[in-house]
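The chain below stands alone and is given in structure tokens; this is the form predicted on its own.
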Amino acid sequence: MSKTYKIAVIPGDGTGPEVVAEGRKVLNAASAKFGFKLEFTEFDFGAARYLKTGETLPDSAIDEFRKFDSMFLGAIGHPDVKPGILEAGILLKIRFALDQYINLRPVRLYPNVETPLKDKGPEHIDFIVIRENTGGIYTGHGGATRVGTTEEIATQIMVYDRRTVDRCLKYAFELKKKRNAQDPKYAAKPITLIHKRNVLTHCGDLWYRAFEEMGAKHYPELKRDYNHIDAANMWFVKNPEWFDVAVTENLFGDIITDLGAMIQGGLGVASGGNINPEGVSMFEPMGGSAPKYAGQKVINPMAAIGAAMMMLDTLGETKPAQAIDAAMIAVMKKMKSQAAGKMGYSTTEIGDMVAGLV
């Protein structure tokens, strides 16, 4: 009997629904082609939405999201509705409520894709950076008082205890080893973390601590290393390929995947998962909404075809995922570029094509 996998599907605002469509596209073909089936259950939450009702997840949606095995996710963000509502709103509350304490986001240089970086190809940028996803400043701990004068005090504090970073770097650390395993050029790099412990030094020494133990105790025939936060932005742009699995804290690692988009060749083709490992995940192009390019069918899709690559991997659907990711590669060497409205092919035509691949 075939394996069939809920999935609860949020296509949310501007281009969202176009590339959430091509991304289901490819999965109906995958299910196809490798026998299991998916069943989507869709949900409005978004902008017009919030616009209309001004609602933007009730927490019965929460409990409705555990029944499934996966979420797809298209993109949040409209221009009448004020910065941080649907992001606190409805991101960060499925994130933190679904405890999906991992990020994770591939930096991978696909063939014919540019990348701003000067002599540097597929084989110099192909590394993940595992996000701490549900700590740190990000919980909103802090304050305001005075606010509107002179006198005004604002504080938000970067908040860690050890569980939290234990169970995140040990996420790393196996798929570190289950990537050494995969390849021998990923086995001679190391992990490697990312922090600023000569500043921060208790949140810094605390994580630096718990990833020098755990690497010594559990997985002492992996190579470790660590980067300042701001050397390896400079490392991210000068040499990439010293990089294969790098795990940071929650703001660092929002800022330092943006970085890892750009390299990779933009946010067109930049994916992201929202992880737990033992509940439902969150898959999602990195890209914004692009409002001013929704309806005109130029969007480039490919970031939410491979978040749906991603999906199939995490659920154990691995020649599937494989089977997609080939089918990307051999469509994106007939494009002519990754950015809105230059693809040489319509959003429908890229889906329609990495579909007669897979």
The other form holds:
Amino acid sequence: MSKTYKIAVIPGDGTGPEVVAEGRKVLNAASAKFGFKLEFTEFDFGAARYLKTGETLPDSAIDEFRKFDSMFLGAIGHPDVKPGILEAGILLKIRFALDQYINLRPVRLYPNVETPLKDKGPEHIDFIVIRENTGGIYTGHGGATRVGTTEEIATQIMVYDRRTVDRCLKYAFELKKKRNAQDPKYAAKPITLIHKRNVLTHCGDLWYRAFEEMGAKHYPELKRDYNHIDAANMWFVKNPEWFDVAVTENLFGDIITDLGAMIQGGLGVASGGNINPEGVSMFEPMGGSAPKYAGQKVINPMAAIGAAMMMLDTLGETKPAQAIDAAMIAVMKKMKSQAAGKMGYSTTEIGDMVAGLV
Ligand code: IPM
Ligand code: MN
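Could you please show the structure of the form predicted in complex with 3-isopropylmalic acid (IPM), as a counterpart to the form predicted on its own just displayed?
Expanding to the full complex; the earlier chain stays at the top.
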């Protein structure tokens, strides 16, 4: 009997629904070809619902999501909603409540995709950032007093405990082990911890010791390296080929993965996964809701298709994921550019082409 996967879909705002439709199209093509079933359930959380009802995401929705095998998110965000409301109320709420403690961000330059880095090609840009996704400054510790006065004080505290650090590091080491076994070019490179332990002497020290201890005890065969976050920014641009698996805390990971998205060809191709290895994960294109492109069918759906591929891979459907990857490469070779409006094809045409080649 073939497997059935239940997928919760949040198309969201702006161009979110357009790219999610193409991701679903490709998933359906993979399911028809490889003989597994997909059952999609759509949820209308996002700006439109918030502006109408004042509700972001009720707790009952979280309980609902727990019943699914995976989740697929388009984009959340609208110019009429104050920054922070939908982010905290929907995206971060899901990540935290479902304990999606890994933010997995492949930074891979596909063939025929333009990178702003001079003299760098797909052989130089092929690594994965693992961003811790439930701790750090994102936990909301801190506050503000004397607001609005000249004596106003604001704090926003970086919080980490050993368990949160260890489970993230374990995921990173295991992934590195897997990649080393896949290809000697990965095995030649280290796993890199990124932090700022020269200044963040408490959190940085916790991460560094945990990394060194786990590495020495359980993964002695893996080469370890450490970069300060500021230096890592520099090396991502100058020597991206040094990296294979880079692991870091939440905010540093947020910042450096946008840099990663740019060097791999922009937000049109950058995908990410919010992963709970023991629970329900959520996959999303990295780009925002891009309201100015909404409804025009000019947005690039590759990032959403890549997110769909990551979803299948995480569900254990490796072959279909590889087929989608190959189809994406073939279509990218035909595209003029990965930038919205300059692709040489419409959003739906790209989805059709990838689906046709899976
Ligand atoms: C991301 C985003 C989010 C984050 C925002 C929208 C809250 O930038 O997924 O990288 O900061 O994590
Ligand atoms: Mn971000």
